[in-house]
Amino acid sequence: MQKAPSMEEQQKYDWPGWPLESNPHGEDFDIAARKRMVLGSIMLLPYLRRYKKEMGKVILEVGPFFNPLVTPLEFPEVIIFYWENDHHVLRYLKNRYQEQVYPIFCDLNKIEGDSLMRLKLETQRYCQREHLKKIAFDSVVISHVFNYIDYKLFLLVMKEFLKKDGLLFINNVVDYGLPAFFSERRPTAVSETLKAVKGSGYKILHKKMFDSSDSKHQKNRRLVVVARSNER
């Protein structure tokens, strides 16, 4: 039988928008789902750090959710960009940091056209405030996004926004999430992802597969990746 949840844990993982009590997916996303999110996100963090004096001072993170991994406290004198689509978490973010960071709605599964288009205008009004002349970042980070977008068009398009020699931090699992979510142009194996990162312009600089430690919930390997840009 599984313990219930502390008030603590509660209040936790109790995010705006995704109710516990109300919560439509069972299992998928109960708390317990919550927690191995959190911490199957939070595995790309040390690879931040390693990398962090060559991270630079603009820096993306996609789809950070309600636990974004970058932060003003872990990257102090960076100005940070938020990527996100889902409104509950805007507004959290934007009142957990106030004006330290610029969360962007960003609809991952329409980057292209029109909505690409707003994208950019919106993402350009915050750099100008940064007295930055265009958007150029200098790192980009994407956990536990890839299942529920089209990762190959995502690849492609993050090329026009990343600096030359930027880098771009990858961490994925093959299947593991919200499956109700999920997109048919998702990675399907390990090596597709890795064929499409190279392909789409990118220099691997790491990679690192970790066997799952809960077989029933997250049948495949966790994948990590950092690469640098290539091209522009």
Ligand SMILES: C[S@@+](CC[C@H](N)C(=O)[O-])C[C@H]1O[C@@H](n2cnc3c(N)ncnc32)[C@H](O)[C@@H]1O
Contents of the next structure:
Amino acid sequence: MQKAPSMEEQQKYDWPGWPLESNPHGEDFDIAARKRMVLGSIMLLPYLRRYKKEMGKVILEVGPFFNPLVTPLEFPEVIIFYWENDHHVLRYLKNRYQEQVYPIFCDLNKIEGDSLMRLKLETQRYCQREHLKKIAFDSVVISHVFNYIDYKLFLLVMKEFLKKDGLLFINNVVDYGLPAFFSERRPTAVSETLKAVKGSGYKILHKKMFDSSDSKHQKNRRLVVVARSNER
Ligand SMILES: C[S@@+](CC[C@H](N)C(=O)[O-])C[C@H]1O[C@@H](n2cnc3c(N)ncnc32)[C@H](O)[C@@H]1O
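Moving on from the form predicted on its own, please list the structure of the form predicted together with the ligand.
Below: every chain and molecule of the assembly, starting with the one above.
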């Protein structure tokens, strides 16, 4: 039988807007699922640390939720942007990191036309505050988000935001997460994901597949990719 979570654990995983007590997703987002998500997310951390010197001074993390990988503590001296569509998360990150980061509302399922223009303007506003002439991220980090979006469109659109030679860090497991929010345009396989990354103009510097240690909750292998944007 599983040990009941301690009070401290309950608090750690009881997130604003996502209360454990009235969790509509059942086993898909109970405390154990939340722990699995956070543990899976930090599997990208060694890669960020390995490439830290090359990651540059302006970094975007997409969909950080309540446990960003790119934090002022881990990346001092870096200008940190977050793109996120959950208002509870945006509020939480603003409170937690105050003026040290730039959390920006972004619905990744609307990154075309007027919505994309608004996202650019909002991001540009903060770039100006930092005396950056234009939006050009040195690196972009995206962990456990591809299943919720048109990831191929994301890969293409990011070319506009990433510097030439900028780095992209991906962490994803096909069909893992909250099915209620899955996109029809999510990746269907590791091979397809790698093909899309290459086909969108990124050079893969590093790829690693991790077998699942919990086939009940995570059927597929985890893919971690570090890629370089070839052109802009
Ligand atoms: C499963 S969580 C991943 C959290 C963390 N990055 C990790 O690795 O575990 C998915 C994140 O993506 C965000 N997200 C989901 N759909 C999104 C969308 N359409 N636009 C922007 N962010 C989205 C969620 O709010 C959440 O922060």
